[in-house]
Structure formats: C-alpha cells, structure tokens
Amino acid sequence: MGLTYLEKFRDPSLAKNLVAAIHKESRLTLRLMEVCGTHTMAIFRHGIRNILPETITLLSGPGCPVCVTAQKDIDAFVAVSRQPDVIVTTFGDLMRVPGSGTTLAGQKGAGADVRMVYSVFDAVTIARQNPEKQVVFCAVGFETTIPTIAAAVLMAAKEKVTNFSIYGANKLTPPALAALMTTPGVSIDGFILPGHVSVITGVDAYRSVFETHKVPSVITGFEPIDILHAVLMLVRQNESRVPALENAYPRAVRESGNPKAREVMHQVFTVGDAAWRGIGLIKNSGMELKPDFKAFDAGARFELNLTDVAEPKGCACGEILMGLKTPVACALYKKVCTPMTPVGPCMVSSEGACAAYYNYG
C-alpha cells in the first residue's frame, strides 16, 4: 500500500466531515466494542475517543491474543521452559505476562533458554539448528496467525524436523462474540469487527452470530477514516433500528475471506474448546492439532502436571475484555499495575486495553 494511497485514509478534512456526521446523527446512547486490540491502539493513537460525542462509549473487547490467553496456558509455557534441553520460542509480548509464579522473561533470567521470535518459522529454523534440543513455540493468536502456524507444522512434518512442537492456545473470534452476547451484564450496541482476522475469515464467518443476536456489526480497517466510518455506520444502524452486518474494509476483506489460508489451517487443526482469560471455557472457540499432527503437540510431549489457579487477585483483565469495566475502574490500575510492574496481560501487551489507557489515556 503506497503512502499516497494510505494518506487518503488519514485525510483530516474527511475525518472532520465524518466526525460532524456522527455528532449530527447520534442521539441514542451507544456502547460500541472494538473487538481487535489493534483497533484499540489506533483509536487511542489518533485521539478518536476524544472527538466522539458523549453519547458514544468505546469498549475494548477480547481481540488481543496475549490478553485472552488463560492463566493456565501461561503457566504451561513457563513449565515447558523448566524442562531440560528445551528451547521455548515466543512472540515478545508473552515474555512479560505473569503466570501464577513467574514469567517467561523471569525464567530466561533464571537461566532457561527462552527466545523471542518474530515468526513461527524462526522457531522451525532454531529446531533445525539445535537437533539435540526440543524447540517449543508458544502458539497464541486468532485466525490471522493460525494459518501461518499450520504452515510451519506442515513444513516441519515435510522436512522431518521432529524436535519442533507447539503449545497451542489459539482461538477463534466469532464464538467469543457469541459468548459475550450471552454473558450476564454485558451490554453492547455494536461491534467494530477486526480487519486482520476478517481478511482470513471473510464476512461470512460472522453471519451466524449476527443472525442470532442482531447486534449491529461493521468490519473495518485501522486508519482513522476507517474507524470513524465504521462508527458512523454503527450509529446509523442503531438510529434506524435496522441492524446489519457490513463490510467497511472491502479493499482487504472479501465475503469469503481467504479460502486457501483456511484450507491450510483446517488441514492441520480441528475446532475444539478453549479457555479464555476472564471469560472461561468457550465451546468450539479453539484449534487443536489433528491426530495426524499430534507429534507436534508440546502439551502431549511433556508431562506438565498443571492445576487450575486463580487469576491475580484484584486484576480486572477478564471484566475489561468483556466490556464490563474500563481499565481505570480496576483497583490495581496505575497503582500496583503499571507497564513496569504489570499484574495482568492487558497491561503487558502492546494491544492491551490497559496499556493503551496508560500510554494515551
């Protein structure tokens, strides 16, 4: 995408017109949830919250992959790092997320071989270079990253890289939206749906959720014009009392998404249940390795003996991810929990709501 093309989606005059239209047409009090953490950061970075009418409240949803990773899975990553002759590979944000005892960064400081990677393929490369070690990739993410992880498993299988495995904590977006709508206390008047995920899933993936709950929903991109346009579309849907599932990101998202990416994803994984931080178990919201690829399952490869543990006392990450609280309503925010001393993942992740409030709020 060229700079000139991109500038159209940052045009101040267009943004001014959209903001004026939102103010003119918005009469109802609305609670709109940006599902994706990248949207949360873009909204703060461009000051969008401050230019919307007081009738509109933007909530951060369960779209940050690190933030929704269950405490038990974080503990599993730490436990794997304690195994002898193991190299744990992970994306950077996961390094500082506290488990019930320590973090991957803490384990690295204590001598464990924990390495930050920028791609799952880097983990496969490390496995090739260290045949005497077991190399485990901490697999967190949504539909955006799952196809890439699947491709890495296929590569390892083809090349017989038998010392590579993944600890899977991947998740699917639509089941989480459906779960939110049936959670007591949750009140959402519209979803700003994630652009990145939708490139893979397409618009069709949300139809079942929309048809069931009739919540106004708009897929959009990450530039200010994209987001303001989506807000205006949600305002119009609510004011007209005609909910719809719309695509405001047609330059990237097709109705059917990316069938080839989903084909790769489903070649390696099958749908299963998944535990979400603060939300709990959501049926059919996770992806498990198929039997043909169980050799790459780190959870089966290591005897971890994990037990369920409570999330940090006082941490409101779960309620924040469901739109029940804002970060400033958390008793720990800016007191005990800061970017330097994070208690929960929402303060750690670069896409976390608490980090966004702390840095831009």
Contents of the next structure:
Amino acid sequence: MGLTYLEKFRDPSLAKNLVAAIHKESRLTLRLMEVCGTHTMAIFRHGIRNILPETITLLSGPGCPVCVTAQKDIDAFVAVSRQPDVIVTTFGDLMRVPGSGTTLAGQKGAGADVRMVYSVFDAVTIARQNPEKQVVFCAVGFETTIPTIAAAVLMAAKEKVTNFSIYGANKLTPPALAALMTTPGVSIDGFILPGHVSVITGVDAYRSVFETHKVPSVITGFEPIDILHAVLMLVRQNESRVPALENAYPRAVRESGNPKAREVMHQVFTVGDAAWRGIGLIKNSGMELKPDFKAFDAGARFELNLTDVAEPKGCACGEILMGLKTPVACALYKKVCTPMTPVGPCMVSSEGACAAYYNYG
Amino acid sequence: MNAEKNNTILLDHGAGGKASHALFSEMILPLFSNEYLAMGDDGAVYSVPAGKMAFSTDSYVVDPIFFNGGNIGDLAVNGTVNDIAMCGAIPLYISVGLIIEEGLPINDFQEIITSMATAADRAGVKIVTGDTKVVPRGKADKIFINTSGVGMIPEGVNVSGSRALPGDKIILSGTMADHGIAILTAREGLTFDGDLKTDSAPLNHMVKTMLSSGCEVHVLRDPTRGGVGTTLNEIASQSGVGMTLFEKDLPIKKPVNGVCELLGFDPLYIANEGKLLAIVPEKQASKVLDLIKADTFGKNAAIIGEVTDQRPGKVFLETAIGGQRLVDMLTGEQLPRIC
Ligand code: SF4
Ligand code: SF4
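Given the form predicted alone above, what does the protein look like in the form predicted together with the partner chain?
Now the full complex is given, and it begins with the chain already shown.
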C-alpha cells in the first residue's frame, strides 16, 4: 500500500533516519528557535524535543499572533465590545487572552455580543445581516492572515458595507527577527522559519535580516518530517560554519512568495510601527490602514479612552518570546499561571509556549 | 391539535390545558407508546429484579439541534443509555424532560421525538415517564432535553473507573472525534470534503455481549465531552495508575483528522457519542476486542494503549515518530488557531 502524500511526512522510518543523522552529526551545543507557534505545537504534539540530542535546545519565538498582541490592543477589543450596538468578531484563540481587566470571553459572559469567526469574511457577512449594528473585527495575525483581511476590507468598500470596521493589530515577521537579533542577551544559533508566513513573503523577505546577522535559517513546514529535516539542516550549517538561508518547504514556498497576496495587502495597508506584547515597540513591524481606507478603522470610529497599563507583574512572556527564558523559568508558571487562570497570552493561545509546556510538558 | 393552524410550538402547548394534552396524546404518546406511559400517571410503576441498579441523568443543550447523522433527540436517548451501560448495567427505563422554546416548528419537534422513539427502540429501553414545558421565546434555545434512566447490573459484574490495573489493555471501540467535529462543522457552517457524521449510537448491546461473555472487564467509560484524552486522565487518577497510548494505533477517520489539522485541534480531546473505552486484563484483551468488533458500532475498535505502574495519574502518548508526550486533561474548550 502506498503512502499518501501527507503520511510520508509522518513516516516513522524516515523520522528515525533523520533523528539518527541529527545525533550523529550534531556536536555543538545549539539553541534553535522555532519562530512560529504552529511549529511549537507540532514539536510538542509529536514529542520531538525528547528525541533530539541533549545538546540541542528548541526555543519558541515571537510567532504566535495571539501571544504578541499587546495588552493595549486587547484592552481596545474589550472596550469596543462595551460600546452599545456593537458586535465584536474575533478568531477563537483571542477570546481568552487577558487584557488589563477582563477578556473577550468574559465580556461575552457579561452579555456583550462577541462572536467567534473562522474567517474575516464571516465578519463582513454578519455586518451585512445586521445593518443596525456596528461589526468590528479584531485583526490580529501575520503575513498569512493580513492579505485576507485586506481583501475583506476591499470587499466591504466595494459593496458599501459601512457598518464593518477592523481594529488592526497585525504584524510582520522579518522586522521582529531583526529586532530579536539586536536585543542584548539574545543568542540563537538557528531559526526554524514559519512555513505559512513564508508562503506569502517568500524566501526573499528574510534575505536582508540574514545578510546582516548571518544566523542559519531554514524555512519549513509543519509535519514532523519537515521539522526534523530543518533541524538537521541547521545542525549541518552550524557544524560546517557556513550559515545559509534555505528553503526546506519548496512544496509550498517560492523564492518570491505570493506577490498577488502581497499586492492586495499593500493596497489596503501601509507599514507602520507596532507594539509587541512583552517585547515593546518594533519599528516598521505593523500594518496600518491607508488613508483611503481609514473609514474602516474601528479605532477612529469609537471613542475608547484607553489608558496605558503595565503588563502583569511577573509574567515573562516577553523573555520567552525572545528565547531568553523557557516557561518553566517563569516564577508564575504552574503556580499562579495555568490554562484555567492564565496571566499572559502564552498560557492561553493554543500556539503559546507556556500552554505547550503546560499541556504537553 | 390543529397542525394546519399552528405549525410552531406555542406557549399554550405548555400551559397544561387542551393544547398540552393534544401535544402529548397526539404527538408524543403514539411515538413513545408502551404500557407504562399509557397509564398516564404522574410516575411510572414497574417491578425490578433483585440486585444492583444503576441510575443516571444528563441534560442535552446541543447547538445546532440537527446535525449530520442525528439530532438532539437521539443524542439524548443514546447518551443516557450509554451512561447506564458504562456502569455495567442493562438499561431498562428512561424518563424524558422536554423544555421547548416557543416558536419551535412543529415539524422539527416531530422529527426530534420520532428519532427519540427510534433510538429507544434500537436500544431496547422504554420511555416510561416524562414532562414537557414551553418557555417564552428567548428563554431557551429551541429545545433542551433531559433524560434520566435506570438499569440493572447483572450479578458478578463490577466495573468502575477505579479498577484499572497495571498490565491492563485499553480498548477504544472505534474512531475518535466524529461527533465533536460533526457538531462543529454544522454549527459554524464550515464545509469540508468527506463525510463528517456524528457517531451517536447506543452501546448497551455491545456492553451486554462483553459482560455476558465471561470476560473480566475492569473499566468501561464513554469518552464524551473532553474526549479520549480527558476521560483516560480521569480513570488514571481514579485508579492511581499510569497509562501509555500509541499514536499509531489511535483510530481516526481521515476527513476528521483533516479538519483537526486545519483548525489546530487535538482529536484526543474531541467529543464522541458512540464510543467506549474498555480497560481489560491483558490475557482477555484480544477476545474482548473481537467481541466489540463484531458489534455494529465497534467495527473500527482497536487496542490503543496499556495501563502501567509508572507515573500514576498521568497519561503519555508515544507518537508515531517515536517521541513521547504528556496527554493532560483538557482545560476549557478547544479554540481554533488563527492561521
Ligand atoms: S500565524 Fe502562521 S506563522 Fe504564525 S504562529 Fe500561526 S501558523 Fe505560525
Ligand atoms: S507562565 Fe504565564 S505568567 Fe509566565 S510567562 Fe507564561 S504566560 Fe506569562
């Protein structure tokens, strides 16, 4: 019986060979960072950490859109949900992330109209069906999600769905990597770069970060074989001391990515600065609506009176996202902070590092 | 009751007067008909053989009320039948409490109670008492159903979540996550390739066969909400044992797995409504497995793991690629990932 396409990427004997090769070739002590939250989850779900040599440490990076959403932005979503005649739409994971007061799930429990959607287009549909209400979409995500959000804004503009708006907290990946590399104390011997994001950005988007910092980098997919393969490539780059930017996911990622999606994205958004939770402001790492589309900006539509609030005391999410700490090193981990009583988003998001340690540790 | 004039449930239907009477005697009674219900008394009077009884209750508030492969009605009957069967009992009688929202189309109501009657037939239980209430629009969501039931435990049977022993094998009676994924896709209007259908089914016949075969069965449990992962965690801590599961042996349908992958869900935590977990001594495992496989609802059964004396209270999974990970209890609802 032949293996189907996907099963090949889980084939135990292929995996065994890769693991054996990693054990044989790896000598240096390496700190490898999986940038993307989906990689973090896959690594835990397949039990990859404990089949690698002890000399290899896998660190989670700033690649889960829920984890990096600033507390100020969560507070804004909550504030919008408090407005009269508003329907807040959001992707699932965001529901439970604590703002400084409550969560969107808490707001829903208290009677606010908060709805989980699977696509931003569902939010536009809800707006069409509820003309007497304002429908706001909490726009979080990376390059993977931004083009679709842009397409929804374009659609709403074309169809004159004027009761639809977005609260934007979208972010870009390469500037975050660059910021990481210049943060004191950060030491990373290799990046496992996100597959989904790279489908849009292409390999080219990482070139300038790579040229400046020369950190071994491999783009890969989410199957166990993909990840093990990427680890082996990073081991080889380190052992031979020839860092490279490689694409181990050619079945999905092209050098130039998906220019069409990027075009839509840049039609609606322009690059601006963005606040990352636990990390702070990163220049040119966010996306703002262009003047032509300002009408769809929920931040301008509502008077939210947000005050700046400190992030929860003791939460080490920022250090975790930069690979400075592992969740177990956080003083609150498992004591105060659990999936039932999360202090930081890393414990909430299904892609969060703390949740992964907690659930699969 | 004049169905032409009123094609939805009205508050009158619950007011205890003529309309209530008509709803019961014209719609419900003919479907659930049996000698106990026909008595029309406030409760059912029946004789029971001597021995141990099992008694269970559950309320069903599923949204949507219709989904691929079933509806809230058969779910409510199968659910209670299974809860009783998981005590090692033979379910006999059940009660049905209906809380209906004003405005529910009569046709929908008809379809729901018809499937309840069919489910009770299939399980071989009698609906012997019940209650109907109608609440104003907005005070309930279409229809809520409570079912309670009783059953008799055959002599010598002793199954409990606290009886798993190191060395025992863990059997799952079929594919995981079918019900949860069917509900999710129906609720969210998601369309995927492949047949995503609930597995809602009565398991009492399967249980009866197992128990009357003379095989020793230590634990029976249906992994409903929280899925196989959470249920096994409960048993592990009840029994004070460890467990190891083998990913390669976990039965799951391809389309179900596909949806899980797409949304970032772990099928180990997704609800089942027609599956059971049986924990049995190693030497009888293959015989019990064969008995389960011979049942209509047990074709895809598999031995998925074993009970150990290592790390009591914890469940571990050996992954297909040879890694190992903890399978903890689920906290809260699983939420889809963002990208
Ligand atoms: S947004 Fe995409 S790249 Fe980022 S964590 Fe999710 S799947 Fe990975
Ligand atoms: S364990 Fe909780 S408090 Fe600590 S870093 Fe993670 S999310 Fe923050």
